[in-house]
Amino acid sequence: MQKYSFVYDIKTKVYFGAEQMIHLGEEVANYGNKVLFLYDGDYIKKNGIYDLVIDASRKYNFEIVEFTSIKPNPRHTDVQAGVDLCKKEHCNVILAVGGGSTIDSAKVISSCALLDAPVWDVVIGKVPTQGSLPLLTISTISATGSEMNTGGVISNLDTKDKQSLRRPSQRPRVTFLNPEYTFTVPKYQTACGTVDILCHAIETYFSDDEPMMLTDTFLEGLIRTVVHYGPIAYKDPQNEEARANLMWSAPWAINDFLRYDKRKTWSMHPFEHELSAFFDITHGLGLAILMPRYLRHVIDEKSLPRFRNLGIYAFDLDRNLEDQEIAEKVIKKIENLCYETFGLESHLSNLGITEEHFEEIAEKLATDHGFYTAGYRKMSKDELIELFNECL
């Protein structure tokens, strides 16, 4: 197998900035005339997005069917209701306004609306997809980057599973990124969103592949941007420079550009998905608790050069320090960002979580002869249990 071999074909057209919202109506009309309009709260009626969509529908003559039953860690039952409504109303295009939960739900709806099968059967691969309805998005928070990638993550609380449906046809055709829409995002959600972006980038940076200097440099710059502007946006929510940089960082952390030269990237996200499937915690908060503990588990001779470059180029650490000290300082800076700057909870136990389900979670993750093998390094079931206990 060739060391460097990939295809990069992204089909998302991005409109960035407040003045670009004038193109919404024409873009929707390019793809259909009956829109399933997903949004996750009345805040879009206060910030002007709702009126913008209604006015565009009148000007460009498309019908709107509203669907608002989306919760954080979106449930497969709610997504199923969206599919049923989409089919009933014969919608031929989807417009999702909100954050990752709304956009992820819209992606799964876009695929399942073309099938006669239960949503969860499609998500777990029992029923193959047959394309997707065209999807357009307006992002209102900088976090998951779902506005420019192919994956939709939803939860089945009945089976305690959280799974991703990834299909090229689900990638949004058009996305609108207006930093002004994030000015009113609460501090807690700004913090959790920033941690999610940071974790996407760091998780990709620590991949078990031969790195390319270009993507490494891009990742180091992205991480540097996020740790610089996240605190500014947290303290000064209407700082346009900070909001714009976070909004552009979110999709680039996960729109595949940084991952095409890598085969094994994901560790922390699958671990957190299992935790939130069982305990229904905020995704970014779960990552904030998990990330420093996980990074300590992967410090070894192979990872120390990665920590060195990350510390020097993303966290401004002294290049004269020893590798081990740099690794420890990188992790300490992440802890300070999450727990001191953002004030996020640092322990699962303070959320009322116990070790009761840790063995079951580790068993689900360690499916390959008792090891989790998809991430930066193999982790045994016992090591996973140890990691989760460290998070208590």
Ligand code: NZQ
Given for the second form:
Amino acid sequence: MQKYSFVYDIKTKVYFGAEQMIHLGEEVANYGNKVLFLYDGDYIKKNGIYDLVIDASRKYNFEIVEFTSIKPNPRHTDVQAGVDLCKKEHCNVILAVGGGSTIDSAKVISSCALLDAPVWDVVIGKVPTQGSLPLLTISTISATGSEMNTGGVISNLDTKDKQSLRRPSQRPRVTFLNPEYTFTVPKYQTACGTVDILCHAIETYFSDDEPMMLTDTFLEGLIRTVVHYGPIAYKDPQNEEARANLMWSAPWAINDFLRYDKRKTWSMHPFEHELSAFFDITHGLGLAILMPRYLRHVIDEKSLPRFRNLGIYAFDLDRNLEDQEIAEKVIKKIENLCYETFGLESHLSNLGITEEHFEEIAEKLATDHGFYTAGYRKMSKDELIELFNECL
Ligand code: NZQ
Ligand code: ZN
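Structure of the form predicted in complex with the ligand, given the form predicted alone:
Next comes the full complex, and the chain you just saw is listed first.
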């Protein structure tokens, strides 16, 4: 395959900052006149977003149909209810206000509303999509980057599956990012969101594709930003500088720009999605437990130069140290961030998880993805089970 061949096509128009919210009404009205309005919690009634949407609908003459049934790790059954409502009410545009769970659900609704098929059949690729309704978002938490990318991740609790439906047509047309809306994000979610952004960047950084200095250095800067501002936002939730930096880092970590033509699939995310599917744990928490252990597994001759640059440019480590020492210190810093600064749980067993399903999960990863890891090197099934056991 030809090296360095890719298409840059990231169309989401972003309005950043409190004063940009005045554009909400005109932007929604550009795309339709009957809006499926998804939101996920009472906090949007306290921080003014709800009133803003209602006022905009009066001023710009669009009708609103509210849908509020989405929970974290969104279930396909709730998404199906959203599709049914969208069709019944003949909505022609979707506005999602919330975190990744709400925006992901809105994306899948935007595709399934144009089809006569059960949501899950579409998510698993049994039924092809035929475009999507236009989607606009107001992101309220810095984490998944769903506000600027093409994927919607949905869980099926019956089959214990968590799958992503990615379609270019699902990429939000317009996204509003107002850091002030994230002042109310609880500490636990701030921590999990920060770990998620960090992990998106690290998955891309530790990829075995052709190197690209521009995006590698961008990633180092992004990681530096996230590990600097995550703890500040955690301690001081209303720190605007920290919230703004996290809010702008989140979509760039995963909006496809940094992946340019990288073809290797991620590793920690498929592993974590299986853990969430089986045990319904918070995505960022699962990553916090997996990431340091996974990184220890991929230290080798090939990855050491990457650890070296990451240590020096993102974690301020001394360039005179040996590569191996830098790699260990990078991992230690990630552990300290997750477990000490953020106080996140560091062991799956403390979440009531046992080794019972690890064999099944490892088998499923092979079946669903045809690989055990595609980052720096492949992992055997035994090594993957060993990794899960280390997380206990
Ligand atoms: O329960 P409520 O009150 O609604 O509180 C929400 C929610 O419980 C709260 N929250 C969000 N903004 C808030 C706020 N509380 C107060 N003030 C605010 N401003 O945060 C809680 C978690 O929300 P959720 O949407 O579940 O979190 P997140 O954004 O981390 O999304 C996680 C989901 O996204 C998927 C994950 O797997 C998981 O299902 N992912 C989606 C990706 C994508 N689309 O590209 C990639 C990711 O890697 C990830 O897999
Ligand atoms: Zn993630």
